[in-house]
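One chain is shown next in C-alpha cells, namely the form predicted alone.
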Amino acid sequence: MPLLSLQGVTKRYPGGVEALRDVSFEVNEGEFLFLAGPSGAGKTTLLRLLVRLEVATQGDILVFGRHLQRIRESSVPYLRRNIGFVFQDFRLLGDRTVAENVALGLHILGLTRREIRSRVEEALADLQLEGLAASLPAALSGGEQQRVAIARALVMHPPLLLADEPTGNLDWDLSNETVRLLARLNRRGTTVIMATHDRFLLREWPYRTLWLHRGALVEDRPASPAPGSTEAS
C-alpha cells in the first residue's frame, strides 16, 4: 500500500475558483518527490489537504491508509504528529529561543524534559546548530531560520514530511543546501514532498517530479537513476 494515494481529487474555492483539478497520483514509503510548477498552480493547496488544514471538494486522499475525507477531527492532531510542515515563512516565534521554538512540538507530545533535551539536542546537531541554541530568531540569518525550521519538523520523527516552497526566499547556495538537508532526511527513511518553482534545483536533483499547471497535473515525471548527484555523503 503507498504511503499516500489522491484519486480525482479537486479543490473549489468559493467563487468557483478551482485551486485543484481531478489531480490523481501515488507517493510509496521513502520516496522523494518534488511538487513543481508556477505560482498559483496549485502546489500549497495540495500540501494543505495533505495535513487536512483544507478539504477536497471531490475525490479521495489517503494518507497511512486513513481517508481524509472521512476521519474524525478527533484523529487530525494525531495524523499531523506523524507530518513533518516546514514553511516558506518559516514562522518562528520572535520571542522563543532556537531550541525552544524547535522543542515546541515536543510539549504538545507530553514528552519528558530529558526525552525533549535530548531530541532537540540531537536535531541540532544534526543542522549545525549547536552553537545558536540560545539565540533569538531575529538574530539568525535567512538560511539559519530555514534550518531551525526543519530542526521544528524533524525533531518530531515524522514519517513523512512536507515542505513548501522552503528555498523560495533563499539564493543558489542556500536553496540548494537546503535540499541536500532533505535529501540527507531522506535516506535515512523519511518520505520527503517538497514544493518549488525553482527549475534550477529541479534540474541540479533529478527526483521524480509532479508538475502542476492551473490545478491539473500535466506530468509525472520518473526519476533519473541517480537522483540528487551533488548529495553529501
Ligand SMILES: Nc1ncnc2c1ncn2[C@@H]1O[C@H](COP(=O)(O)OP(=O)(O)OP(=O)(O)O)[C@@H](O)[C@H]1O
Contents of the next structure:
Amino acid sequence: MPLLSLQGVTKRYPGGVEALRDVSFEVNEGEFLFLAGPSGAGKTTLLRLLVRLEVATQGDILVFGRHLQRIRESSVPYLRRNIGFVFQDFRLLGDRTVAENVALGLHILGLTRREIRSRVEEALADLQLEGLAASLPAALSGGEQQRVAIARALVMHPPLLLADEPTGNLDWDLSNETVRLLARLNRRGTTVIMATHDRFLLREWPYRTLWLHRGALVEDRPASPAPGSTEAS
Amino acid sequence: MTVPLRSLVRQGLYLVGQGLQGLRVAPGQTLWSVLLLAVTASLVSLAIAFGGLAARLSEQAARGSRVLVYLKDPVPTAEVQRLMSRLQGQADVESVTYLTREQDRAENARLLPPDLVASLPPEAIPGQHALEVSLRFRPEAPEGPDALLASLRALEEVDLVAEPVVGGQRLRAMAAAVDLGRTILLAMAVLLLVGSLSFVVATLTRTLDRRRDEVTLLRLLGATEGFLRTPLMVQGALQGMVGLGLGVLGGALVADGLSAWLEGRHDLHRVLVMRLDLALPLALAAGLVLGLAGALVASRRKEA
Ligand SMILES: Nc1ncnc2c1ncn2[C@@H]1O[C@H](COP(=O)(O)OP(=O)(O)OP(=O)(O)O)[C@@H](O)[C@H]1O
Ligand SMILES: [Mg+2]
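How about the form predicted together with this ligand, since we already have the form predicted alone?
Everything in the complex follows now, all chains and molecules, and the chain you saw is the first one.
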C-alpha cells in the first residue's frame, strides 16, 4: 500500500479560486519527491491538504492508509505527529533558544526531561548545530535557521517530511546543502516531499518530480536515473 | 493509542507551568485583574456578613419590642384585668399577656446560664407575676412608646418595667441602615465584577496573542486542542482563585475590625460573622468557574 495517495483531488477556496484540479498520484514509503511549478500552481495548497490544514473540496486523500476526508477531528493531531513540516520562512519562535525551538513538539508527546534533552541533542548534532543550542534565532544565519526548523520537525521522528520551499530564502550553496540534508534523511528511511520552483535544484537533484500548473498535475516525471522504476507516468 | 499515566501527569505539570508563564505576559494587567477580583470578593463577603447582621438586628428589634411590666405582689385579679384592658386600648400596644409567677420563673431559668440554674434550688430563681406587653411598631410615631412606658411606671400597681437593653426602635433603624449599606456594597461589587472580568479576559487575550505563533506551530506538530487550551484555562483559573480567595480573606479582616468597633459602640455581640470555612472554598470554586469562563470568552473571541 502506498504511503500516500490522492484520487481526483480538487480544492476550491471560499473566494472561488480553484487551487487544485482533479489531482491524482501516489507516493511510496521511502520516496523523495519534488513538487514543482510556478507561483500559484497549488504546491502549498497540496502540502496543506496532506496535514489537513485544508480539506479537499472533492476527491480522496489517503495518508498512512487514513482517509483525510473521513478522519475524526480528534484524530488529526495524532496524524500530524507522524508528519514533519518545514516552511520557507522557518517560523522559529524568536524568544526561545535553538534548543527550546527544537524541543517544542516533544512536550506534546509527554516525554521526560531526559528523553527530550537527548532527542534535541541528537537532532542538533545531526544538523551540525551543537554549538548553537543556547543561541536565539536572531543570532543565526538563514541557513542555520532553516536547519533549526528542520531539526524541530526531525526530533519528532516522523516517517513523512513535507518541506514547502525550504530553500526559498537561501542562496544557491545553502539551498543545495539543504537538499543534500533532506536526501540524507531520505536515505535513512524518511519519505520526503519538497515543494520548490528552483529549476537549478531540480536539475541538480533528479528525483521524481510532480509538475503542477494552475492547480493541475501536468507531469509526473520519475527519478532519473530511476533504479527499478517503470515507464508509468 | 494508550497514553501511560506518567506521561499524562508529566504533560499536566508542563501545561500548568505554561499557564504560570502566561501570568507574566502582561504582569500589570494580571495584577490589576487579581486586585479588582479581590476587592469584589471582599465587598460581596462583607455584604453577606452584613446580611447576617441585618437579620440579627431585626430579630433583636422584634424581641426589643416586648416589655415586661412587673406587678407588685398583692394585686387582685380584678385590678390586673382592668389594667390589661386599659393597655389593650393603647395605640402602641399590640397585645398583652399575663405571666404567672411560675411562668416568669421558668422564663428566667431559661435565660440564666444553665450551670447557674443547675446549682440553684428552684425557689432561688426569681419569679414575679407580670404583664408581657408586645409593642406595635409605628413608623408615624418615631419617638416610640416612651410616653406609654413612663405612664406605666407611674402606676401604683406596677413594680417595675423591664425593657431590653437596646430599644427596638433603634435596632430597627440600624437594621435599615445596614440593609442600605449592603445594597450599596452589592451594587459596587457588581460593577467591579464586570470590570475585573474584562481585565481577566484582556490578560488572557494578550497571552493568546503572544502565543499565536507557538499555537500554530504546536497544532501542526500534533498538539491536541486540550493541550493548546489548558495553559490558558490554568492561567484564568489561577487569576480567579487567587483574586477571589484573597478578597474573602481581606473581607474577613475588615469584618473583624468593623465588628469589634461596632460592638464597642453598641451593646451587641457577634455583630459580623464571617464563616471562612465556608467562604474560602466557595470563593475558590467561584474563582475557578470565573477563570475558566474568562478563558472560554477569550479563546472564542480570538476564533471569531
Ligand atoms: N487561503 C486562501 N484563500 C483563497 N485563495 C488561496 C488561499 N491560499 C491560496 N490561494 C490561491 O490558490 C492558488 C494556489 O496557491 P498556492 O499557495 O497553493 O500556490 P503555490 O504553488 O504554493 O505558490 P507559491 O509558489 O507562490 O508559493 C493561488 O491562486 C492562490 O492565490
Ligand atoms: Mg507556496
